[in-house]
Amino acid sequence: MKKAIQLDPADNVATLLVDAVKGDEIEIISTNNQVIDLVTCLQAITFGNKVALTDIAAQQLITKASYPVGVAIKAIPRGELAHVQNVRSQRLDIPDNIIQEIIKQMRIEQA
């Protein structure tokens, strides 16, 4: 079974430990390696990227390891990739052309 790790119980994302494709069921594990949830990927998500563990509303903080890592710019359903196509950093203003290049290079499916 493919896995992702939730670094803190309050996090609303988990980090993929393998590549996943749309429809894959992912075991969400805690830092103690306990299975705590099961999430179906709504799109391909590559190793090291974040999957939403809950439905995240627009303007809601994205938290990873109990720290805010960005803010949702639109609703992110449970199981979707949380990345530049739907999240913006609160610390760094990434130019749109760079965001578009990241989306292109990562072949991120957009709704």
Given for the second form:
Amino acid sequence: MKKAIQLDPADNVATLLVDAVKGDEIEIISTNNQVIDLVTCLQAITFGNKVALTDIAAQQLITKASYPVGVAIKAIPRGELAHVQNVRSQRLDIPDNIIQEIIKQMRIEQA
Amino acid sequence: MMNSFIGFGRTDGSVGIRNHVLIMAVDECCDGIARAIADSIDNGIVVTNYNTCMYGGNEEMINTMIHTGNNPNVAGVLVLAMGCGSIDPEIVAAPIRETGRPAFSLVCMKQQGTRATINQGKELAQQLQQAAQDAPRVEKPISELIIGVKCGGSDTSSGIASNPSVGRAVDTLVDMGATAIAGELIELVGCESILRQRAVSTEVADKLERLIHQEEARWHVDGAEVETMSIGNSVGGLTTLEEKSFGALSKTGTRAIQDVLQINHLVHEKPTTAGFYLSEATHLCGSAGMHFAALGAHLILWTTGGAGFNNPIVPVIRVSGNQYLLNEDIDIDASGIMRAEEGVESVAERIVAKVSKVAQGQQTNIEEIGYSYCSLYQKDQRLETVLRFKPGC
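If the one shown is the form predicted alone, what is the structure of the form predicted in complex with the partner chain?
Starting with the chain above, the whole complex follows.
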């Protein structure tokens, strides 16, 4: 079973520990390796990227390891990739042209 | 694990874990001469100022050259200049000599040309090599080490595996009495309130908040679209600077922050007591290696996805938690954490054991082969003046 790790119980994202494709069911584990949830990926998510564990509304904070790491710029359904196409920094944004390059290089599927 | 190492005693009281001779070119025109001279000895390392041969406004970088010459791993220094620029090589050599280290200088135009300078330089380099061989052997406890802490080529595994492991190892080393110094203030943007709580005093808390704010402002000037995260960072899974920051923060451990060491044209602050420090060492890897050398670090703990950064003056212990990028460059494999097979505590113990071995002379995986340029960095002095960050302005 493919796994993703939720670093803090309050986090609304988990980090993929392997590459996943659309439709994959992912075991969400805690930092002490307990399976705590099962999430279906709505799109391809590569190793190291984050999957939404809940339906996240626009303007809601993304929390990872209990810290606010960014803000959603659109609704992110449970199972979607939370990344540069739908999350922004609250402090210092990546320039737009670089975001486009990241989306292109990662071949992020967008709805 | 051994608790002590036999190091090379220096006249200023410091003890190195390596015994290098630096051949420094204060202008790029002397780089070839410096390399020809360095090739004639066993332990020669070239440091070249590629930025400018002008003096005014570049004192910060020259400070870094001087303090790198004073690193405990350095036995002696030969400083070269072409002679047509503004930087007198004695500006660098004289303060190094004041510490009791042998330090010579040569000016190519005064030496009747390149070949004559190389020949003269080789003779001086031989003397420096002899001085290195004559350095007294001194036994010191591992606790007297100064350790630089840096990340580079970070990806998502850094925040989950290698950074927390290095953080735990840093806590252990600091508890043993060692000194650890982290830098890259731009990567601590967003972490200010957590860091304030670790500062030993309100003054240090205010200083760190001010210096982080200044570093953020430098990299965020309108019209200059500077990458504070690389595309590689993002493809690896990091979405925002805050995410990178919180991941980076964990490599600093949890101990009290004694001070934030400033690097500028007036001062190159050094640790005054053992413990954990932040510093203005840059996030740019090659230049950070030189900043840590100038801060007096004996070695660097470097977390990465899988890259092989090296600095020839200060041994670099590379830690990676990315099993897909692990290769023979990596000294510590933390990927077991990513597979839920090994804990942070256990990896941290292996890191501390490796620090001990490297201090006792064991080579890191690419110490002899992975030469990185000794990049000399300074903050843009015109920008410092415009932003009114320059001390004295």
